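Let's start with one chain on its own, the form predicted alone, as structure tokens.
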Amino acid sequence: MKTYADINRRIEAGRAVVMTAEEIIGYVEQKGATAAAAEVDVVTTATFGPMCSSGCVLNFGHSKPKIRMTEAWVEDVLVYTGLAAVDVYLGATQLRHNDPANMYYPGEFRYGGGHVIEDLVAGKELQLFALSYGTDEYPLRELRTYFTIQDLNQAIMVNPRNCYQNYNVAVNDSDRVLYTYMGRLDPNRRNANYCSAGQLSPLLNDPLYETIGVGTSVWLAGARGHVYAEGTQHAGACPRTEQDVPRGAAGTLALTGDMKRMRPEFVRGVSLTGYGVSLGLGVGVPIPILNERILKRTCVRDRDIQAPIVDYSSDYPNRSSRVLGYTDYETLKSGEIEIEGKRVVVGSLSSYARAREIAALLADEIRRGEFLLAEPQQRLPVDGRMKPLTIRPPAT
């Protein structure tokens, strides 16, 4: 048995043994779980892909004279101003002003909140336009200026839902093309799309949330971040395999970190034809090997992880519980799956190559003593279920 303090002492001394979630599989096969658990201190996990429920809080400081922003736009993308005078929240899926959206279907969605976040992290100069009704202490009613991320007092990424534990494989059973957040789906099951790093993905390596919880330190696009809550729609009480791996979406993480310390290559605006805009984000999470049981969890393989195949033409939009079947990530990554006797080509919205790169970068930071682990202050719930929105009349 090890403790977080034991492992952090080894990290600070430059003696920590760190492996990625890919590397640990073969190492345990060679050494055995008992010996490997005694030797290995940390296993790094990672994912990179679109994470729509993301955004950031920006503080601009006060102009002269001062303004209480009641409406504001950054690069013509609306930001939320229902905070203090010069604090705003920018959501990754917010569209640019006058974007035609799906008026001329399918819309292109060339620029939105995710692209603003990408440009901010890249250090580009952006335009702020703000309006106000004016008050005695905040008399300015209109402001237009240009800024970079270094001009801001704070630029804090605050993401309510990242790092889905598992997710659907999307197909289209209709006779027309569908444009979804899972990408383009051709009619009559001509293709399928998924979005997960599989065996590298953080919560699949800690399926019962034994080490990843509120307060866990994470590598958020190159910055030191942390889990600040269970993610929205976190639903740990779901069907699982004999190894406790979820057979559906299950857990999520709410993450935060300093955007000024992020690396541009891991923060990318995403345009999804016919759907909208999003943010491609890279996340790495270290798993401390406190005991042999935790180590064995990190040896999960793509072939052990099952994902549900769901029709996005009818079942998904109508919240049907029907599942067409299950497939594993080893098969998904082969580029072709079988659905009811038919071979279907598969594409991925997430980048396994980037996830592998992130896991290696995090492992190197830990080996150099630059990234310490943080013990969770609160476990994520394993028994929670997601409530639906019920459309109903007012209560009498």
Second form
Amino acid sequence: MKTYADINRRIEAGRAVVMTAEEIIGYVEQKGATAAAAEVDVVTTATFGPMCSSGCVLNFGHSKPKIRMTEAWVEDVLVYTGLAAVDVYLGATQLRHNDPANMYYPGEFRYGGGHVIEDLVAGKELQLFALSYGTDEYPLRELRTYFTIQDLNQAIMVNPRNCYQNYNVAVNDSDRVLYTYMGRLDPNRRNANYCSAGQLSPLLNDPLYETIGVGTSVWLAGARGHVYAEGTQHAGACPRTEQDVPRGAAGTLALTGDMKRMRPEFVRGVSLTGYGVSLGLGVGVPIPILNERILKRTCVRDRDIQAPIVDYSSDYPNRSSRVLGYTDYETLKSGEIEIEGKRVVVGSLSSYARAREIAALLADEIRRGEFLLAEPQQRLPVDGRMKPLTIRPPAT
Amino acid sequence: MSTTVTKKLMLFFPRCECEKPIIYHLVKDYDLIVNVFRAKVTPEEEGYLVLDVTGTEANIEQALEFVRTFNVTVNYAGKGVAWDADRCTHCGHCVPHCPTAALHVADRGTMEVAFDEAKCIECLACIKVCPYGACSSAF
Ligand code: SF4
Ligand code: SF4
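Given the form predicted alone, corresponding form predicted in complex with its partner chain:
Everything in the complex follows now, all chains and molecules, and the chain you saw is the first one.
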């Protein structure tokens, strides 16, 4: 048994034993769980993939004369101005002004919110255009200027939903190509796409949210960030395997972190043909090995993690709960799965290679004593289901 | 008999050289087997051509000498399609859509993606499916 304080003392002293969620599997097989639990302090987990529910709060400071922005665009991408005078929220999936979207189907969606966020973190100069109705103390009614992230007072990422615990494997049962947030799906189940880091993924290594909770320190694209709430659509109550690993989407995390400290290679604009724009984001989460039970959870392997295969031509859009079957991440990563006797080639949206890199980077930071763990102040709920939206007439 | 080799080339034809039957001469005069992947004439009447030529080293060399007399630029790297390793996130989305496995998972342990330029037939599928803009076309 160790406490967060014990582990942090060892980290500060540069003596912490840290392994990635991939390395720990073989280590525990070799050493046994009891010995490994006593020895290992932290297991690092990570993921990299499109995370649509991401965005950031920017504060521009005041112009002379001052403006209370009521509409604003960064690089022609609309930002939300329903906040104080020069605070805005920039969302990852916002399209650029005049983007034809799917008018000429499938749309290309070359640039949008996610790309602005990438350019900001990369230190590029960006254009701000803002309008206002003008008030006595904020008389300016129009403004066009240029800025970089260094000119801003704050650039704080605030992501309502990241790190889905597990996810669907998407296929297409129709006879035309589908363009979805799960990528391009060829007709008649010609390909399948998944999106999870599997055995490296944060919440799959802590399936019942024993260590990852509100207040947990995370590695957010290279910056030190935090879990600030349960993520939207967090639904802990879901079908689970005997090892408590969810067999579907389940938990999510709401994350925040300082964009001025992020690394551009882990903050990437995403263009999904026919679907829209998003943000590809890299997240690392350290798991403190407080006891043997927690350690065993981190030994989860790709073959132990199941994912539901879902048809995105009819079942998904119509909210049917039909699942075509289950597969596991070991099979998915082999590049081919079998569905009802037919072999289907597999692609993905999530980068396992990047997740490995992040888990290793975070492990190094912890070993060097640069990244301390934070004890969660509140646990994420293990009960709770996802509510649907009912389309209905007024109740009164 | 001398051994034959296959080379992938990208030829750039400046304005007004597009109408000359250069490929015909490659086959007829230099005994080359030609496999054209992609050809385009721009509105400015400049031309791009990406092709494989198979023949003896000597014949290929002489053929290219001949081609150059028309002011054609020969790019041996043959990069009509380029993959930017720095922009690639190794997500693997392109892999099932690449018909020749030019883009492929190089290591199923690390899931790193690699691009084998020689296998690329310039179908341009990856350009549309790559979410990160890692693949691009020279024309
Ligand atoms: S252009 Fe076609 S063949 Fe070449 S890498 Fe892209 S998908 Fe593969
Ligand atoms: S889709 Fe693009 S980013 Fe993903 S592996 Fe292929 S080239 Fe790399």
